[in-house]
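A single chain comes next, written as structure tokens; it is the form predicted on its own.
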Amino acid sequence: MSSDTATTTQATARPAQAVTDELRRWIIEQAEAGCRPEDVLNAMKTAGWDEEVALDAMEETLRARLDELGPRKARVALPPGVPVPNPDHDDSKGPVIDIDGHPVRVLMTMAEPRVMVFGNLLTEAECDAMVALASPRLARSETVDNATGGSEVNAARTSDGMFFERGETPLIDKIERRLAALVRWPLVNGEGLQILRYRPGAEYKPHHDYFDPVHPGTPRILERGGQRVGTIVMYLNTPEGGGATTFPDVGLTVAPVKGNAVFFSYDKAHASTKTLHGGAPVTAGEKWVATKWMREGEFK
């Protein structure tokens, strides 16, 4: 079943849809990154958005935005971009990428967003082998919350999870070396490793990785490193259905599939990265997934 089918399934047995703070936000962000409104809509139905909720939701949100505004057009400086994680390839080089003997197979690329989906990273053994180890510390998975810069459990997100710290056995340590040279960024810069599992129904809806600097959580959150730059999701397994890692702005969907990796990069906190991202709902089995989030500094 593809994404989309998995997320209209969904949509259809929820109730009636509240608009949020966050989302009224996250309308004014896509319309000031320049945005059309049709691909604003789309990404929200793509998400569950019921389709008149949608566009009473942007109509009444933008309206508003005008009203604050005045006679004043909606004029917002993109802030600077940042060095982000990039690995070392290009065409001419061939499909794979030798990492210390490891052929890791570039499978997809994309400019932008700065977008590439790896097959091999992982081997079938290292994948069951973090499952294993990960099975027994699983908790119901909580976001950060932007109010604080603490973490909380969030209703967009229904999944278990867990941390590794950084370097804590030896097979973490192996594939965060791996995954440092293979993006060409400092092994330091990286969060702990987070495992995942979704349950049939549990999805992530979109979102951004990066932290936005209008929450006031977000400075404790920056002084461990500052910025989110770069992710990398790793699958541990192939669902029997569902699951995909969507990206709604361009319209991008790649299947979990045991041993592949999509990376992204992002060099702003702002949403003209076009990196909204989302797990789509697993519709069968479970899905497991490790993410390994790079800062702009060393992870403290």
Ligand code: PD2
Second form
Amino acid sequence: MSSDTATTTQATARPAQAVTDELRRWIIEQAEAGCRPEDVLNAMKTAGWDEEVALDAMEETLRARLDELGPRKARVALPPGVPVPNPDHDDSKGPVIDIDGHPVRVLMTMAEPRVMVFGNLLTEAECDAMVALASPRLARSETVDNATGGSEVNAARTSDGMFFERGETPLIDKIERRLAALVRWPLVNGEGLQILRYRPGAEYKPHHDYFDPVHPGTPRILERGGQRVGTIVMYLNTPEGGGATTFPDVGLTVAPVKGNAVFFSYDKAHASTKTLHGGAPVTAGEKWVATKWMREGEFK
Ligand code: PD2
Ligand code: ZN
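May I ask for the structure of the form predicted together with the ligand now, the form predicted on its own having been displayed?
Zooming out: every chain and molecule, the one shown earlier first.
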């Protein structure tokens, strides 16, 4: 009798397909030989596997393998860090960074994870104008669908949102140029600005902003400029209650204050960057933010 433990999954209109230990071993071998996830998936589909079943099997197997390797081995296997956005600031220069005549105040810095909190990144009028531009275009927020690289509505993110095209209006262009200069990262590496509105009770559960290489959908996402390496979350209003941006790995809580922003960078797509972060539930009033994500290369 085989000692294999098999999970049986029922695919739509197909006979149940059993994920055996042998299949799990094969998936791990392919991954450790450097095979791309989409090639492994295609090989499984060619062999008759239902796509959903194959994706679930790959994700579950590779996740379990990483857990099995444990932190020490996983650390040894980590890639080196890549260059990241990095504001030109040290304490001796004073608390203000001048960006083309616009004074941005440095309110807090942290080395690991790299986090900076800025004051007056946006003026009150700029915040109000962005809210007015975004309001008629809001829709329920989506997050990345890890399996396909597309997007899906997700219970972990209960806000409404929209994206501006990069440089869509003179105001958006002006703000994007200020952000690029502040963090010294090419304008063209930035994704379009995302606006989010959280109503009371809405939140964004803790997550990483980089794309997890373990997900089969990630290679498709990386075709547009590579990994994300930095985030700027700008507060467009001051909520009456709740809505802080939290960094649970390091016990940091950033209060949402109109015109302020929190910046953080991550030089690899790995939890060792300690950049797990979330948007705490709004308890009263609304919370509006604008997020700029920055890629390694040009975002086309
Ligand atoms: O709105 C926030 O505080 C928040 C928290 C976590 C925004 C994001 N992530 C994001 O836009 O990535
Ligand atoms: Zn985030």
